[in-house]
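Given next, in structure tokens, is a single chain: the form predicted alone.
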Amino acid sequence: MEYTLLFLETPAEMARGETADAPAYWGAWTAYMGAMAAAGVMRGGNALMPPATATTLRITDGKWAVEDGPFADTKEQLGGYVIIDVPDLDAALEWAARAPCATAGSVEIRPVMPNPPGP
């Protein structure tokens, strides 16, 4: 079953891979994905732009309102997802366990949707 990993930060642990600390962030981050290409779990996945980055867009009565940034304060940011088919949650729990962000931010795991059937 394909679920999806979203690794959230903190604003302090982003900030990491920006410092002095940086190989060390970095490095966590090498070994980890490299981890789950080599079990051959990993589908797929990317690392996003700082939330700064972001635009978001809400459509209210047919207008578009278009705004700099997330489109929600929080404690933790959305830092890249990975996308990976294991056998059930317990083992999608194993994998977000090993994340450099799960003791300083957290992971969230949602199963991928299957596609509907075609016409």
Contents of the next structure:
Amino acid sequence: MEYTLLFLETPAEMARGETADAPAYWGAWTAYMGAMAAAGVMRGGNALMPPATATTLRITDGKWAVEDGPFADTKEQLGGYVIIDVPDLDAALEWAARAPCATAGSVEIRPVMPNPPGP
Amino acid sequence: MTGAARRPAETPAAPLARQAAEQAARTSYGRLLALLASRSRDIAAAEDALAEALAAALATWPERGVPDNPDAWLLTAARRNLGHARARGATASAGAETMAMLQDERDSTAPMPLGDARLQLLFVCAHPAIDAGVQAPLMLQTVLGLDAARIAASFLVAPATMSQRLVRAKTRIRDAGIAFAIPAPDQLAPRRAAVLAAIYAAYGTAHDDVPAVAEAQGLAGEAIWLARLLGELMPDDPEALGLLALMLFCEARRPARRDAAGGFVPLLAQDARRWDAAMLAEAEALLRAAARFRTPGRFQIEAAIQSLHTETVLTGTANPGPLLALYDLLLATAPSTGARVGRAVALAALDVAAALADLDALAARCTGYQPWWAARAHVLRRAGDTAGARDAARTAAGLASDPAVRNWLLAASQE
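Could you output the structure for the form predicted together with the partner chain, given that the previous block was the form predicted alone?
Time for the whole complex; same chain goes first.
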């Protein structure tokens, strides 16, 4: 069964990627992604550029609003995601627990919809 | 205990009375639940009745004072609740048997002898008809009264999933009529092994390089409490003593597993002065007591391995030969992937090429098994394959869920 792991990070954790701490930060993520690849569970995924690079579009009553920055000011921001293929939610949780941001943010686990309902 | 779950919502009760009620919940929860459920085999109904009785205790004890025998008071109240619940549930179609039992429940106002039915309850929880994965959670809930959410977190399972599994297991016990009894002599050995394994599962993995999930969640103490209880209930079982010894060896080293900066310290690099000496002494004494029965078993052997590691650190002298012999004994008694990996690490001190071959043979089933990658990094380093050791350490780091262990392995991947 396919699950998407959404990696949510605190601003402080995300900032580590661009400071003197960067080697440790990226080392942990590289090891994590490598372990998923070695175990053969990874189906895809990406790391995302920081939230400051985001642009948000919203159309309300025909009015376009284009804003700099992410959709909302939340405590945690999306840093990346992977899609994994594992037997069940227990296994997905086990992989989520290994994410470096599990202790500095959170991981949201969502089943991938197998066949989106047609029209 | 912090987890006297099923505890009713806080009331402005006198602290003393609340303390008494909480004390009763801590020490008597499992005993009372076992008594309440043993006849009907309906654990869920017994839990509800007991929760109601504990709520009543919190409401009335502050006013009327704590009864002389709180346990008997709770049992009587819970039995009354159970009777009422059955009366509500009983319809015209209820059989004569149910009606008789109902009457029986309502009539029994005399304090019932508080025999200890917890051992029977433990056997019910570890019955072969109950899914192995839910046996330990079921024990934690029924014997200690922990709530499903806390148990779920320590087993890394979604709370809703854990609740569902617990409900299903209880329904099965009731509907399949699993007896609250000590198994017959011819079945006792395997059934006892299942009880021991479930308690060990509640403690979590004892591998020193993989801090137990239970440890992180603070459930280690509860699991040790269960092992102590089992030791009291089955004093003539060397494996029960062995299990407690094993858990105490691991627990005694907990303070030394982190350095001042919070970094991970592997066993052989630990400062023995930071171990809990009293706990280690108790573990050694238990292991000696178990050995007098001259019936080795999985937990005694695992405890002996931990005892040997302890001695190695204390004396600074490695014992690769005896260690390997213990692992061979363990594999002959209770083969497992974890034991094979442990044996390979022990073997590496004597014959690194053979150790590597053993690990290679396990490769196919260990792609996501952290201890295997950590062991591989260690053995490859010994074999002089620096690049291979670094790669394996990096994968092991990626499989670690403890940040301190992850950082330690990442450092090893750069050495």
